[in-house]
Each structure stands twice: as structure tokens, then as C-alpha cells.
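Only one chain is given next, in C-alpha cells, and it is the form predicted alone.
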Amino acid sequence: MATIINGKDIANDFCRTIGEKVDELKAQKVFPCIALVNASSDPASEIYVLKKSKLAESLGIKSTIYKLGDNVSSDKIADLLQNLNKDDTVHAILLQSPLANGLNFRKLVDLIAPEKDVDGLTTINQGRLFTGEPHVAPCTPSGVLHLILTVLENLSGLHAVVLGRSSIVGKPMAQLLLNENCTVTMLHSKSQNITEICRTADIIVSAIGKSKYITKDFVKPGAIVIDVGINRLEIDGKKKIVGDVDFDAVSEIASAISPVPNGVGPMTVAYLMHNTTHLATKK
């Protein structure tokens, strides 16, 4: 049976030295700061976003949530970035997404200064990680990696599979693997020999939103699998999240395995609150 990756317990191991690092900072007079700015009425987006601000408050950080609703236009919401980013009392901005329809995320993403892009999503930030120069890594790319690390801290070598090719995931999950020297392949939805050639793969990191869609067929035995997927199902009655691995017949056979949920979402929002601290180091 596979060791189950508890991203919970590691996050918050994480958010510990978050919390000390938070700590040194206002020793030396700097309190950092992010804005959460939420422009839809999606509820998952709004229990989000309120578990963001919950947890920055707990490690000290100071947030605030910019509540706009699904009428806003683009341009209030590009007045306020480009307020947030003249606010030097404000170290990190996040837009969460998805965005009230009609609004163009990537058009008001890139408002935002690269110096406070706290989950690294700018078109400047994610140039400057393919080409190797200082950035801020999205959140939840790096929440895989630090999972996968705690299995296998030297991951030279090993063939890595990434599953889906998007922007916030897919794509900087790919380049953060190759970083550590891995043998990478993205595929996608237009990919052929799925299967076969996940099953030449010493890492998966699934992203691709299809609930149980990695089989243990997938799988070389001994592989780590990373489920990155949040699919939100009705069974007998009652809503449930599963992500994109079929669990309990993938766990026969993988060495690792992180859960849907308790996997990668506290991991992201443990990021997000490194990052923020981080930026705040640069003031």
C-alpha cells in the first residue's frame, strides 16, 4: 500500500515557519499585507477567499478581501489593482479566480505589479520562471513540488507525467519538475498512448479535472501520484470532492499518493502565504 501524502499536516508543519518568519519581520517593522480581490459571486470563490484571510490572520499576516460581485466592471476592477499596487502598506495582490463572466482574467491579472503577484500567475512572472530568472512561483505548482519532495528529496533523472496544460497549473508544474532535473511530459486532451506512457512515469501530477480518470493502469508500480483534480460530485444523495485519481485502487500499487481532499489544497494556501511573506522581505 502507498504512503498517503497528508497535505494537511505538512501545510500546516509549513505554515509554522511561516509564522515564525511573519514574527521577524515585524521585529523589524515591516507587517506584511496581502489583498484578496474576489470579483464574482461564485460560492466556492467566496468560502475560498474567507479561508485565505482566516489563515493569513493566523500567522499574523494582515489581509483584506475586496468583495466586488458579479456586476463589477473591468475597469473598477483595474482601478483598484492599480490602487493596490501604489499601496506600499500592501505586499501581495491575489484576483481569484474564475471572474464573473464577461471579465477577461489574464487582460486584469497582468495589472497586477509583478512585485506583489503573489501566486506568480503575470505574464511577467511566468516568463521569468521558464527563462530561469528571479519570479514568484504560482502557489499550487509549488504545493506539488514540496509534496513530492517530502517523499524524494532528489528527484534527478526521474520521468515526471503532468496531466493538463493550463497556465496556473500544468505548464508551471512542468517547468518547476524540470528545475529539479526531471525528464518532463505534459499531456493534454488532444494526447495520444495516454496510458501507456503514464505507466513509464516516476511521478504523476494529475490537473486535468475528470473525477477517477487515473486508473491504477495508469500507474508503474512504486510511481508517486499527485492529484492535483477537485471534482465536485452528488452520490447517494450527499455533495462530494474527488479528485482525478481513482484512489483506493491507485494506493495498491503507487509508493505515494496524495488524497482528494487533504492533499494539495492546503498546500496552495500555505503558499500563498509563504509568497506573501516573501514579498514582503523585498520592501
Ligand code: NAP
The other form holds:
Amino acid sequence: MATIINGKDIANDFCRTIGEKVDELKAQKVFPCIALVNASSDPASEIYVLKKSKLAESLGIKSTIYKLGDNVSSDKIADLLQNLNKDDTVHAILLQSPLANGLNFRKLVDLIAPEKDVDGLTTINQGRLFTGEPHVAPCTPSGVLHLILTVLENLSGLHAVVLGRSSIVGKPMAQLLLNENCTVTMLHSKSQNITEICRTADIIVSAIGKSKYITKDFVKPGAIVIDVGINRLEIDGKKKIVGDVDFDAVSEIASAISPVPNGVGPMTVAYLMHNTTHLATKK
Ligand code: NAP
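Alternate state requested, the form predicted in complex with the ligand (shown: the form predicted alone):
Full complex below, order starting with the chain above.
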């Protein structure tokens, strides 16, 4: 049976060190502050933003939620982001995705100053990640790498397969694994022979958003499997969140596996706090 990689416990341990960093900053009269901009009324986004704010406050990081709703114009978001860029008391800015319909995420996120881009999603930070210049790494892939390193310290030479190629998860994930000297294969909806390719992987990271997509047939015995997917299902009238991986079956053959919930999710939020303290330190 696989080791269960408990993201909640690992995130709690990590947050303790972040809390210590916050204390150090405050002793130097630096008061870390994150602005959380939510331009949608999607209920899941509202819950995520609230969770992020609560964790920030519990670690001593100031957080302000800007709840803009569904009908906000692109110009109004742009004005807010530009004002936050100029505000010296704000160290980190998050533009929660998805945005309300009709708003262009890429155009708006690129208005965030790279030195306040807490999720490393501006074109400048993503470019720096790919060229190896100092950068802010996106939170979800950073959290995934952290989880993998808790079960295996040296990833050099291993074959890692990343399913999904978004700018938020898949692409930066592949780059972070490449930086660890993995041989990386990226798979997407047009890929062929997905099952066969996955079966050659030492590490599988799935970020596609399809429940139970990764079955036992995709997994080489002993592989590490990290499930990024979040899929909301209704089973017997009850709402349930599941990942992309058929957890019960895959945990019989993998060496380590992260569950959903309590896998990658808590690490994403923890890295948001880590990046906030990092950005506050650099000021
Ligand atoms: P996204 O932008 O929708 O991208 C999904 C990716 O999956 C695309 O690259 C798509 O390929 C690929 N894909 C879809 N079906 C596939 C298939 N059958 N086989 C192979 N690849 C397939 O999603 P995202 O923002 O990257 O998020 C991915 C998942 O992770 C979602 O479930 C999301 O909710 C979850 N997520 C979780 C966290 C967390 O903190 N736990 C954070 C972010 C996202 P194409 O490019 O060809 O369309």
C-alpha cells in the first residue's frame, strides 16, 4: 500500500516556519500584507479567497479582500491593481481565477507588478522561471514539488509525467520538475498513448480536472502519484470533491499518493503565504 502524502499536515508544518518568518519581519518593522482580488461571484472562488485570508491572518499576515463581483469592468480592476502596485504597505497581490465572464485574465494579471505577483503568473515571472532568472514560482506547482520532496529527496534522472498544460499548473510544474533534473513529459488533451506513457513514469502529476481518469492501468508499481485535480460531484445527493485519480485502486500499487481533499489544496494556500513573506523580505 502506498504512503499517503498528507498535504494538510505537511502544510501545517510548513506554515509554522512561515509564521516564524512573519515574526522576524515584524521585528524589523516589516508588516507583510497580501491583497486578494476577487472579480467574480463564483461561490467556490469566494470560499478559496476567504480561506486564504483566514490563513494569512492566523500567521500574522495582513490580508484585504477586494470583492468586486460579476459585473465589474476591466478598467475598474485595472485601476485597483495599479493602485495596489503603488501602495507601499502591500507586498503581494493575488488575482483570483476564474474571472467573471468576458474578463481577460492574462491581460489583467499582467498589470500586477512582477515584484508583487504572489502567484508567479505574470508573463515576466513565468518567463523568468523558464529562463532561470530570479522569479516567484506559482503556488500550486511549488506545493506539488514540496509534497514530492517529502517522500523522495533526489529526483534527478527520474521520468516525470505532467498531465495538463495550463500556465497556472501544468507548464510551471513541468519546469520545476525539469529544474530538479527530471526527464519530463507533458501530456494534454491531444496527446496519444497517454496510458502507455504514464506507465513509464516514476512520478505522475495529474492536473486535468477529470474524476477517476488516472486508473491503476496508468501507474507503474512504485510510482509517486500527485493529484492536483478538483472535481465537484454529487453522489447519492451529497456534494463531494474528488481528484483526477482513482485513489483506492492506485494506492494499491503506487509508492506514494496524495489524496483529494487534503493533498495539494492546503499546499497551494501555504505557498501563497510563503511567497508573501518572500516578497515582503525583498522590499
Ligand atoms: P485547465 O486550464 O482547464 O487545464 C486543463 C488541462 O488538462 C489542459 O491542458 C487540457 O489539455 C488537459 N486535459 C484535459 N483533458 C485531458 C485528457 N483527457 N487527457 C490529458 N489532458 C487533458 O485547468 P487548470 O487550471 O490547469 O487546473 C487543472 C485541475 O487542477 C482542475 O481540476 C483544477 O480545479 C485543479 N487545480 C487545483 C489546484 C489546487 O490547489 N489543488 C489549483 C489549481 C488547479 P488542452 O490544453 O489540450 O486543452
